[in-house]
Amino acid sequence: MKAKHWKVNPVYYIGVGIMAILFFTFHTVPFLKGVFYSFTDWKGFGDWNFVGLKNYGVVFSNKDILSAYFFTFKFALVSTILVNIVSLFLACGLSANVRFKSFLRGVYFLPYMLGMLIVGFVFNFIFGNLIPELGRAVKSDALSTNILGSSHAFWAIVFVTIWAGCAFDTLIYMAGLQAIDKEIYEAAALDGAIGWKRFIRVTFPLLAPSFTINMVLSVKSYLMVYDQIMAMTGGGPGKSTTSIAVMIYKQGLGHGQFAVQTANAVVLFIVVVVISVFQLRVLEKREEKVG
């Protein structure tokens, strides 16, 4: 009888409470400790002393760190643009009346289920063994070279990222396309908006919410890129494909720069938050204009 006086079942409060405690314990507390240690000279063990903003000064003056930021921004920009173009194209194709539509949707979504780390190791083997063997068989110098060990390693990582990442974006765009009323297309056809003109003036503007979601999530994810780089190049050749996350891991845990790279992680967090908020503000204004 007492349970009837609850507007919401107490079980939901218990479940949410447990998840909140776990999130705070394993996410928020380590994050706050990281922020604290970014103002110290702690090496990950032993004693430590406060050093103020010294570690942040190193972050903004170290050439290797700045180079990693440049690579990460370039990677995030290129990958975000290409993955959204490919995903939107696939979504439009899979939403049309094509044969084996359900099968194709499963095929395109498979890479997302495998996980980026596994996909990276698979393509590491393909680029490092299968393609060079094929190149030697057909006597092609271009194919005989492992692209991951060349100056074109950046584009190999971008290709794998798009191949694995477009599945989720395609799903979001397909959901947006299905939400568009068919009568809008019929009215647009009467006004002469067909083909490419219909896409530019009707479909794309109405996909504004889906576009906002994909842009924000893509940029956030690619600014923190780690798995595919570690699986494919390890940051090489040299340091040409070292992202911020890879540098934080390698330099922080392997080269005794724990405090400096902790400060680097805090800077990365701030960068991701600022860019995400900026994107939301700009894209939400676009949605309001469309609406």
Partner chain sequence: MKSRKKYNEPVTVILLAGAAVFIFLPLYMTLVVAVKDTSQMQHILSFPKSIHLENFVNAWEMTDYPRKFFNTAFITIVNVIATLLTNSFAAYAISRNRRKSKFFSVLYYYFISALFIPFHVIMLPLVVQANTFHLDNIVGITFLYVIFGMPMNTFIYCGAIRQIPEALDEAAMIDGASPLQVFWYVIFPVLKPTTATVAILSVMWTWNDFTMPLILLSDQDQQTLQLSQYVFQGQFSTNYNLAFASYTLVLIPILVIYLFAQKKIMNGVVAGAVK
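These numbers come from a predicted model, not from an experiment. The term rigid core refers to the maximal set of C-alpha atoms that superpose within 1.5 Å between the two forms. Numbering follows the first chain given and starts at 1. First, how it differs from the form predicted together with its partner chain.
The Cα shift for residue 14 between the two forms, taken after rigid core superposition, is 2 angstroms or larger. In a rigid-core overlay of the protein, residue 269 has its C-alpha displaced by under 2 Å between the two forms. Residue displacement note: residue 23 has its CA displaced by at least 2 Å between the two forms (rigid core superposed).
For comparison with the form predicted alone, kindly provide the form predicted together with its partner chain.
Coming up is the bare chain, nothing alongside it.
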């Protein structure tokens, strides 16, 4: 038998090896190349020279890039908090003894199925045409203007993100709620923990694993916010809603900032890793404490 010569049958090596080589070539190599380009002045074509840390200097001093970081952090923070609050309420509601339960669950999960781009276009129209029409009907100047063209465009993007993002988070919280033993509630009721008090003291701590998943995935995906901005504002008005991901695409591929934006991407990578690892550490410690 072959297995005697090999500690592990070669078929396994071939099966994984092919995938590993392809993954290395098309995922890791671009990643390493990106790191490499970030120390050059390459434009994506033609000659290049090493420029040391100059691109990183630009990332940390360019006003547009810094404001993109500020926008992205603010967006990720606000969206993560709001999406999780709304999702918690929805999950509790949808886990209560309500009529049409499976129908309602299906309806609230629907946004997950729809591509973010088209959702963005539809809400573009709602903010740009439907709400102003209603605003004119009630003679409100504030409602009559398109929020996407104003300095409040940020909140419109957050709204659409909540609309689309709650589906997934709610589903995870519902699964967490289902895993909670009903006897715990009965014991809590004997101790006088009901309603709001029960939620804070009993339900929420027991949802710790779901909370960890949602927090980590939310922050990571909202730091990468892209589709809804491309659909709704394209980064405007001005550059006020330009996220880091949008900036990498727009400036990196169209505006001759290829090398600077690869440096920006490396910084973004470090930011995402640091935040994710930090979150996992803190949240898992919390899980241990409450579990």
